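First, one chain by itself in structure tokens, the form predicted on its own.
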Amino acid sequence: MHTLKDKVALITGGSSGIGLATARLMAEEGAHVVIVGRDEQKLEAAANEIGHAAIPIRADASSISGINALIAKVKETYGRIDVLFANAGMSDCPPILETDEPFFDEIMDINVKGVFFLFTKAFPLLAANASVIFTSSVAHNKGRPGDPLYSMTKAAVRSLGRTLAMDEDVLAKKVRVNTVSPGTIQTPLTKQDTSEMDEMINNYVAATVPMQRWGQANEVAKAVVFLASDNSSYMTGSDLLVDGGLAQI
């Protein structure tokens, strides 16, 4: 049985990593998926990989104009959204004392402002009983040494998900809002420049994660599909951690 049969799912950051793995799995579960990203070549490759169930839309999900254009295209194509997965984000940060205002604004725009306005602009298209999922991070309740901006933005996303879940308009529409918080997940972005760096990071993951390994994008995707489907019909305001025990033990 397809848990997302004929659902319309909008996924930002959908051309690689967790977003692509989720889009692929949602399509397998019967959904029509709209994948969003800024790199047209990556989007086209991702859409070809997923197949006819995917529509790629190039858009900047960190800007209001980009979000408005995206929502207009989704409205024209499908007229509704059943699943909204706000997954686009960035994690690389400079050293704390070298962080300047332009970078601060950039990470806030992508990780926080984009999530908030994607939700508000998409809200009129959200169907009754729609599911909204935000990508937070295990960093929101652990912190990341030397990377306070990323942790701060993901804490903001977690708080936003919890707060929106109890909003009167959201409840009246029977929309559920949850977050998923990945731990150390292996994606193209985690690939290092040298084999020596890869080995060092792999050893660090093995030493710090209770399950002693990287998580895979598909393992997060399964959690997102659960939150998107009726299998999680009594969950809202929740935070589902997919972290190999990193924040639990």
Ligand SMILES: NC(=O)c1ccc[n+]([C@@H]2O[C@H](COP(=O)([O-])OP(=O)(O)OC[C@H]3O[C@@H](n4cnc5c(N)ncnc54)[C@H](OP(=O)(O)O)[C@@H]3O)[C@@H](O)[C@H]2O)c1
Contents of the next structure:
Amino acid sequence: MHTLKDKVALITGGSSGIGLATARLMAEEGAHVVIVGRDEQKLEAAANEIGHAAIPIRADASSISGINALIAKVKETYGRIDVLFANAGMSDCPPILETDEPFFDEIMDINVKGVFFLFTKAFPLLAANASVIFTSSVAHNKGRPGDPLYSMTKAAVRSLGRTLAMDEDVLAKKVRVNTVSPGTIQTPLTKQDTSEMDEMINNYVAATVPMQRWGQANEVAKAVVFLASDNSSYMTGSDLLVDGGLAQI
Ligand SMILES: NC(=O)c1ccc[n+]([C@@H]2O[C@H](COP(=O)([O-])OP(=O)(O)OC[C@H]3O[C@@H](n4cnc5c(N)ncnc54)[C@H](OP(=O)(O)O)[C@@H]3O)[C@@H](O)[C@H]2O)c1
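Can I get the form predicted in complex with the named molecule as well, since the one above is the form predicted on its own?
Full complex below, order starting with the chain above.
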């Protein structure tokens, strides 16, 4: 049985990594997927790979004007959203003492502000019983030496999901809000610039992840599809860790 038959799913960051794997799986489960990113070529390639169930929309999910334009296009095309996956984000941070205000604003805009306003601007289009999923990270509940800013943004996202789940307008519409928290997942985001750095991070994964391996984007996608579907009908405000045990020890 197709768990997302005829559902309309909006996926930011749907052109790469976790978002693309999720879009692919949601399409296989019968959904119409709207995938969002800034790079036109990446988006087109992703949409072609997924097939006719995917519509690519180029938008900057870190700005209100970008989000407004995106939601207007979805409204025009489908008139509703059944699954909202706010997933676009960035992680690379400069050393703490070299972090300046423009960088601070950049990461806050995509990882936090963009998630919040994607939710508020999409809310009028959310169907009754819609499912909202935010991508947080294991970083929200683990100290990460040298990386406070990323962890802070992902803790904000986790907190947002928790509080929105009990919002009276959200409850009145029977909308569920959950977060997914990936651990170390092999995507373009975690690919390093040099083979030395790749080796360093591979050693880190082998030494710290209980399952001693990287996770794959598809393994996160399966958890997101679960949260998107009625299979998780009694879950809201929760956080689903997909981390090979990393945040459990
Ligand atoms: N990979 C991991 O180990 C891991 C672990 C925990 C959490 N996460 C989180 O998972 C999410 C996805 O990560 P990923 O690993 O799949 O990364 P990825 O492969 O780099 O994909 C990021 C996606 O976000 C899009 N994006 C970035 N900024 C955007 C913007 N301003 N507007 C619209 N789209 C934007 C990118 O497209 P464009 O660049 O074309 O815009 C791309 O499609 C992120 O929130 C990340 O923090 C990842």
